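The data below hold one chain only, encoded as structure tokens and taken in the form predicted on its own.
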Amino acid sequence: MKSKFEAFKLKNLSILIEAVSQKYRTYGPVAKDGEHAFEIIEPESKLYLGCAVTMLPAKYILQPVWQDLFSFKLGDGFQIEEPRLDEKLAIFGISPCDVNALLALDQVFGGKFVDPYYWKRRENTLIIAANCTEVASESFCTSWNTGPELHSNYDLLLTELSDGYLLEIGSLEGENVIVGLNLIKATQADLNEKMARLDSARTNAKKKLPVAPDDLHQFFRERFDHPAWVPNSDVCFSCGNCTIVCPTCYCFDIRDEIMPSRSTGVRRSEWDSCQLLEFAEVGFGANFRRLRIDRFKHRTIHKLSWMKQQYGLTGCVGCGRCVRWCPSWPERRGRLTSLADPVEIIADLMEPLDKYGTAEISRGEAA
């Protein structure tokens, strides 16, 4: 929904954020330990609104690391009891590229498969989008038209200005709880600074992928042999870092804990990772991935290809995260690059066969 209603200007956010926590239980980025993180905030809270790239990305307040499906009882017949998901929740400052990838993982929850856990959850909530005012260093969302601004798909949405901040409706909901915080109209001096600011932030983006990403699925077709996969698997730990902060990964495991008195028990779902060694296993041992060069090549070609053919969007919405919480960054830092950085992973596969002399795909097991 492209915004229709006024834009108003706001001086601070407390009393936004005061509103809003009144009616929804409230998640904003805030500071922590060096970093951002979304957690329940207070009217008081301080939030991180420039360029919040959080450890994990929102997603995990709609779909949880971890979370009890149902829990059971055995005695006078099978019964079970089901989690209450009726509550209203907020995600106040959540970024353009992250709004993107909710939008992938409704089509994943949402579409011929049905998550009802995630989308009784994602139907309560209210979106207070923030447009990124500056693009982070390890960040490509340019590249994929999903930041730093957002033109659809909010509640709210709210711009840095100068002296406070631009304000823009884009929902009746949204528009339901900022009456009687009598605001301010925004002046066109306003609008003018936001488009200011937001064309600067483009214009700042250094970190782009070279290759359209309409022109990745052909790309990657040519290049399934290429030999640069080579040296990127063979050092990549496979320790599933760059899928855990991944907005739109989505695969998840489910387990069944029965209590000592073996009458009672629950079904918990967890995250888990296409990049771990188990991931694939079935039975009797056999396992579809075992090679991680396999498992490194499935998570780079699904989230840059193969998602777009399954659900029609990018499965990278350009965050940066894997490229950040990698555990080669620290390594690397300075260079803007990891092991998991798809543009990197991009840039190596354009490079002529000859670079790799007669370099041949590892067959050893995983680490």
Given for the second form:
Amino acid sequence: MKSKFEAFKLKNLSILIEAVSQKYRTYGPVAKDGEHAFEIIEPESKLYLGCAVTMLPAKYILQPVWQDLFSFKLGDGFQIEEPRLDEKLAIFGISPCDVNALLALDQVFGGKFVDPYYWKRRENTLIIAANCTEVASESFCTSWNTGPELHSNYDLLLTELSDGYLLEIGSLEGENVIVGLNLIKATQADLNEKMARLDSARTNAKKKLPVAPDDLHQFFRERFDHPAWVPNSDVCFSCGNCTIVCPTCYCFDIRDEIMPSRSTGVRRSEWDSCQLLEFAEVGFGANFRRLRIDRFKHRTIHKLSWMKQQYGLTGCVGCGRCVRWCPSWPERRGRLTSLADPVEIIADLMEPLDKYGTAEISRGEAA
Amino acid sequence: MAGINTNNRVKTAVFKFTCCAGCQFALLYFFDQLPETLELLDFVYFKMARRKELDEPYDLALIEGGISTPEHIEQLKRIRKQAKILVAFGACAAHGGVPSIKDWQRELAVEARVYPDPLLISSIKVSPVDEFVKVDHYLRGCPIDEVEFMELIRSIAAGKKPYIREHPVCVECKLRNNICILLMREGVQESMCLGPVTRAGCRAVCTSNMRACFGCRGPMSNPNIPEMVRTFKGKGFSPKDIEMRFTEYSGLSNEFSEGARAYYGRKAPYYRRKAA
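I've shown you the form predicted on its own. Could you give me the structure of the form predicted in complex with the partner chain?
The complete assembly is shown below, putting the previous chain first.
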């Protein structure tokens, strides 16, 4: 264990949840309609700390789906009013892949150009991560080394054990939360059990990227005009599901809403998606990505390669949300697979060119 | 917006053609919900709300319902000449709506089912408003959506372009943290949700209540209809089910009629091509 802090043993989570929710507005993964979702939790809430591939990722807590940036008033001059963003937040049970996704978003919103709305919330957020003791069938975090274990960048870290939870502390703020909780110190046996459980999770995770992450840039360069893009994008709905559930997607749109008086209004942001036709439309109706194939390619390569060039951190953490929520399931290699699955797309691109016969490399259908 | 004096209230007339009048009824309901927005309009003709007809010119015409008799066409053209802005108000005006189901059957057979003597009436196939006149704005949906209505009226009054969504219902549905009812693979029920090809703006009201999207708002921009048909087929729905789902509300749109014809390959009784 790298942390200079101690590790503790928890019998049940409720005392920790209570301690946290007293000081913070606390979100955690709970069951919803047979799936899981990050929602505000109470001490009695039943948290799911397995491989919680929640519907919307935790990023929506820091970068809300709809956000009022400020309200404005025209009168004697121009007045604006900004919302207060000093609320203390805690994200309970966030998976290692999602923590890594937040690190990528930190680069986008807090790197060269700082987004004060995101960054203010981010600074006020306590990360109580949970290691995954199992890996969901659609996830491939082991390929990116973004899971199932988290090594740093947490305030508190939980690992499920056979008779409770192992609680590790990663920061001073994390330590302050549990002061006075009267916890039992973890034994070496507990730490060993953690290692054993995570090792078994790692071995059981079968899904792997067929290309080493470092080689992806070159891989896509060579296959930018590969014919496999055509049949793939032909069955894409361009519905935007894959990007909205993605924990590293960060695009949003900004609009003004004018009130009937025409002297007051709100400037609002809303998540947007590069898969939508209107996304790349500019004045006079010109569109940089009018074709479905261009949008499909953009999402895939931006996630897997360009974002690394841009921000130094991968845009895919292997959580598998896009795989889970893509409505299109075409038949590939004799079985139904999710269209959005990066592993399957890469496998398609590795097929020899002559597999596609003499079929003309079309540019997909026009919008 | 050409010709509208934005300092005054917008003189508005509401007309009804073939429909259930539900969108007009929704408008009455908005008087309670959106009084400030309705304040921007001055109604000179609105049969459901006031008996007296004012003999005044109007700038904005809200057209409700599809066009289904020769007289409708004449009246619609007169309205177009008068109005500076013409809005197709609701699913029937925008895509034919529910009445357009009859377009997929023989005209006489449909008439005979309702009228004892079909020769006494003169009806034609139902058409959306834009078949005959230019439409400036569309307010889609069965019925129209409150927030979209608000956005349109405020934008008209402020003389700016309204923000009307063109992306699919899926976006609005996912943003609301809903599970996908089309995707319930091992789940309880398979549903014929048209969300991935239908235009948003309804705030995903049906899917948020676990009901499949039935496409009342018509096709989104650049929908992938063949893929939608393949998905339904893969879930074991019959050709008749698929045809009915696509023709239920917006079957007259090019895109949805393509979905309806996907199985039979027959020429749609009504097939409209927009000018490129």
